[in-house]
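The chain that follows stands alone, in the form predicted on its own, written as structure tokens.
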Amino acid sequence: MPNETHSEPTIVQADVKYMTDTGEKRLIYIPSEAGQDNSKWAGRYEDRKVEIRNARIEPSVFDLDTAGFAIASQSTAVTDFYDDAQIADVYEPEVAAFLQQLTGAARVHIFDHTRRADSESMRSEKVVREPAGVIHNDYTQASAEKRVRDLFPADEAEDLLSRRFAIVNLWRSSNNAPIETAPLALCDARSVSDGDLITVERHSKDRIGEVQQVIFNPDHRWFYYPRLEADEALLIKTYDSATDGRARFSVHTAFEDPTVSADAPPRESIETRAFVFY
């Protein structure tokens, strides 16, 4: 199990960025290109100061089907997360095997990796993206199903969509160091109502999809894992086709932890997205 001997605060208070519901019918998000801080978010936003609890010492149990997120120990043989060959040849088989064992899925298919850094100079040097500082979830039902159809032949896609499937992100440090700056705040799915979620079009260079953004609800319960270690994996379920009461989405955002030292090394991370087919 992950290390639970950390001495970080029980609760921090920090600003997180919510969307304001203006009634606009069509909202568009354009993600940044790697190495450039040029994301464009339509709509209006407001910073809200919220309590973010240390999930390591919270008595609640967090797992993918209840909270929508979880933490697990997951070592890797990768020595350079900026090496595409190692990602394809070493990391992807590791993650696929890990997720299949963890979820009991019949099949796991990895389809995307996003590297990020909390340093402008590092983003330019490594050609990676900035931390995502707006509360969001990566998929809607429509965009999750579209992603399956985009990546598999038509007959196979329809067969896969006829059964339960999920999309799980595996998020971790990518520089063999704990994550201190710009950690992820995760909202317990049990505290999020359908009415809190707003569908936003996501326009990238090669496709159009959808994400969910979030309006403020005082019932939201926020958590984080301070100093995520290099051998820890944060799992985030961004979509589940099951409608039996389990968590279907998991909203999250990077935030500025006020307890982190000003000279803490900037975060470097990689998030891997995978289809989990049952």
Ligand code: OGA
Contents of the next structure:
Amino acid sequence: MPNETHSEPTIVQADVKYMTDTGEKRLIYIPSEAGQDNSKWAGRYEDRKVEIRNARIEPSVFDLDTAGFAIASQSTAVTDFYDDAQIADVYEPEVAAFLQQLTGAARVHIFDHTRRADSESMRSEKVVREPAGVIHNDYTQASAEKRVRDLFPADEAEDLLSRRFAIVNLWRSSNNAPIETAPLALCDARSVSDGDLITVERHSKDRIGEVQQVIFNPDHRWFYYPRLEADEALLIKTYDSATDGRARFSVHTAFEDPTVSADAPPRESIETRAFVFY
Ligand code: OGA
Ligand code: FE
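Now the other one: the form predicted in complex with the named molecule, given that the block above is the form predicted on its own.
Up next: the whole complex, starting with the chain shown before.
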């Protein structure tokens, strides 16, 4: 338990929301629109109490190719993450350069930013989405490839798809304060089996895609980074086309951290999705 000099938990127990495998073949998830808490999840779910370890003090190293996630220092010149012009002019070049250096990719292409807040009033005021409280990974192989085909001209897409590519999310605080409530729990990709992952259609207003939701498996090993600082970023590799044994997907969910006080400021975050082409 926390004390006054060092308030970092080593391990917490918390409920996370798994999918119940009902054998249903076609499941459809309708994501919320910004400012409206109207996500419609696809199937039956069950809360499971799991141990979530403090990744900061674990002896093992977490990186994108082993665990499927990583933490990095990433300072930014952005002063207002709610300003679309700053996101386009300041943040995107920063993130692209950062991811290129980190991954050694030939090319990085940013294609999405999602802002979220753990407060209903803030969500309607700032027109942002809620924390994602169901365990998931953002892409399947099919939806990752479709995303490339949707966003590039046909010839270029086929060329890009002929070599290795990945999708990496960069997730961070968006209000210049540490993340306290609703942090992200990340499941070590080495503890996830293919059979734990259920493909679910994702029908948003603009397009149809696919995500993966997850069936409980006692082998899953969960981690988090308590109090993610304003100059820290979480990297989540939500897809990798490589099939050589490295992590291809990264399962994650927001959760309620029992060590965080009830009057802690609500989390505000932004996640940026990028193609990483090799
Ligand atoms: C993501 C994600 C959920 C959240 O970045 O892919 O699932 O609660 N975020 O921030
Ligand atoms: Fe996600």
